[in-house]
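In structure tokens, one chain follows: the form predicted on its own.
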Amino acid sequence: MQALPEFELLRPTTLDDARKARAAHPESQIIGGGTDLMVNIRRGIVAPPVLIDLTGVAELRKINADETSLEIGASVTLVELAAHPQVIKHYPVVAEAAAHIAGPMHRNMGTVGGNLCLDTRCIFYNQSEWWRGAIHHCLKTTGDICHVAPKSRGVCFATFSGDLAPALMTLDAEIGVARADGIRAMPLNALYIGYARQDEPQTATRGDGKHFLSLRPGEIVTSVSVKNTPGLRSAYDKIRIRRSIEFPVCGVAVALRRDGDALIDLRVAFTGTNSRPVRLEGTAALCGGTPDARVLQDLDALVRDQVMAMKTTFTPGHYRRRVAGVLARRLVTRLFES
């Protein structure tokens, strides 16, 4: 569908106004800077009623940054977050992984909140309303089977590929969830649940590509939150088709600690693999020592064991898995040696 359907526009100026309108029109959706929806939009894939425009909530575009804390809003742009300078010196990592995201003009539209939030995305789904009906709609709009992996039993294996969200999740971050009722905190890690096993039912806590966060009907993201850890070092990388525009085959997040020649903190966080950002988990056992060829060893295995890598770009899935190990190790080295 390349036509615009209609919707309502709504521009609310206060979060207050922001949770009113929420409530009040539970199938409408949010939008910041309208890079991905607004191209599901054009493809037909979602057809929402009502669109609530976050970008005039004054609350909703701070970012406040030192060395002890740092907190941004849902409404602040990648090209914002990416050039602060605080940002840039405290929480390198999070500067990074927004500074990688698509292309410039992307960065200067895309919001923080929306690549949180970003839709997970296959070969199968993120194609025109023509293409998609061609073979028969999948499981994540209105088909009955996932062409990602047709014996999946009802499970859809999109992928999820936001940036910022495994940069955050080494630091331990927070998200604010604004309802009618107030605004709530939960760990960042806890919005995704896209842990698309097909030998599992699905519940509130363990969805799949399509039921991928756990926000409640009318909740909004609002904000982020990290405390700093004092001696943590971190750092981004990701492998791309192209370099720029292209979503990511992997991202990879690192932060670390180390005292004298010993690795005493180490958190791995990888996109663009599975129906969700994964942080490692296990990576303790790694601390201890030098990050030798043993541990890199045992950190590869960890990646194997806990990243997924489906064939849902245009790469094979041992190909992702096996560039995920690659920029953990090379990260984790160059880290520790910086």
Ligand SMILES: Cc1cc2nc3c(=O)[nH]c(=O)nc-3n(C[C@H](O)[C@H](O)[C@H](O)COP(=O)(O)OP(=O)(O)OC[C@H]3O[C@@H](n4cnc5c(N)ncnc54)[C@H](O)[C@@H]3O)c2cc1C
The other form holds:
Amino acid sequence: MQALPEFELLRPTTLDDARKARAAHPESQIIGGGTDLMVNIRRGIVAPPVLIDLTGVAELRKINADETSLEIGASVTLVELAAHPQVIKHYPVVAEAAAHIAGPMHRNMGTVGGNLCLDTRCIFYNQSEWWRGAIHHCLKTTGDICHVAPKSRGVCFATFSGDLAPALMTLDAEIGVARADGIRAMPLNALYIGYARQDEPQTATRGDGKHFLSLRPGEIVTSVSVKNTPGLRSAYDKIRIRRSIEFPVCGVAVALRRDGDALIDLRVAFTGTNSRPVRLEGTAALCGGTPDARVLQDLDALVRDQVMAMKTTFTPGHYRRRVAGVLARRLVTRLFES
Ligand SMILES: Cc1cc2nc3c(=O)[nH]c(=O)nc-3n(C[C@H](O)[C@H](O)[C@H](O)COP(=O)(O)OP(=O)(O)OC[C@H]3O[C@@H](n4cnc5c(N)ncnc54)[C@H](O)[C@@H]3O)c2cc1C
Ligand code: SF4
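Starting from the form predicted on its own shown above, please give the structure in the form predicted in complex with the named molecule.
Up next: the whole complex, starting with the chain shown before.
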């Protein structure tokens, strides 16, 4: 770890002041708990001259949860979210995902906004300046090659590893996004643009592991909200190398509804595999009957098609893909039978 560089820390106490501070300092970066950002600053990955700390903004620290809807402010901590009785009761997938993040101290400090906007990760990127300098850096910083895929033609495959996003995506969450002139709502799914396709040009809505969020300059994520679907059962599980504190090898969220013996609604989402959290497409075709061996095999085929794990972690990509399939099958079976 290197010493921290100089920066100015602004601590607004209202959202209005936070927006003004962001507009006045276009080169600033938002800081929630700082559990990821401070590590990246120390490693010389980023060096924002101004940090805007949102944790003193009271209106961003609220959780409103009941059986009809859930709204979580961006500065709510992970420990508050994981322990909220109404979230545990009505939105278990969200509470379980929050409880699975990092270790207890990170969850005390880490915020919902920071987790949703978490930087993507790669073994060639999350290293000290000295280490990265020894391999002439890479596309995600100042280099001109991807060490994971040297023929990537400018595409970075760094992996999104936040645990909350897939859980919230199975509930069709929306986020609030503030900028100088107002607040807009958008589907959480649309925040993530890390498609990392070599056969497509990068655009404002199709990026890669480097350009993985659709936020425009100066924007702040203020909240995330969900409407409850009666009868929905949901859960989150993940495999990690160290069970007490670790990013996911793969994390899987599942939400489903059953009517008698039939599966009538199935939503599956992943993290730790692609440059964005992936909401699995094509699950409607698996509904209509019981999730028997054939349905689970078809689920596995969808996972194999849509999970694109590269060599960005110490765990091989093909293993992470298999873990994704196993966790999804287990969760679907458990929730259907519960
Ligand atoms: C050892 C270790 C293990 C970890 N394990 C996990 C894990 O298992 N799962 C996991 O998900 N994470 C893990 N993390 C990462 C991190 O601790 C969590 O993701 C945490 O939730 C990040 O939240 P934060 O508030 O600390 O974010 P910060 O570090 O403050 O910010 C993260 C990023 O989000 C941006 N940001 C923050 N708030 C906003 C906002 N409101 N609007 C726009 N941008 C914003 C920041 O500018 C920054 O780029 C781990 C970290 C460590 C060090
Ligand atoms: S995937 Fe390639 S470009 Fe992206 S961080 Fe890793 S080495 Fe760098």
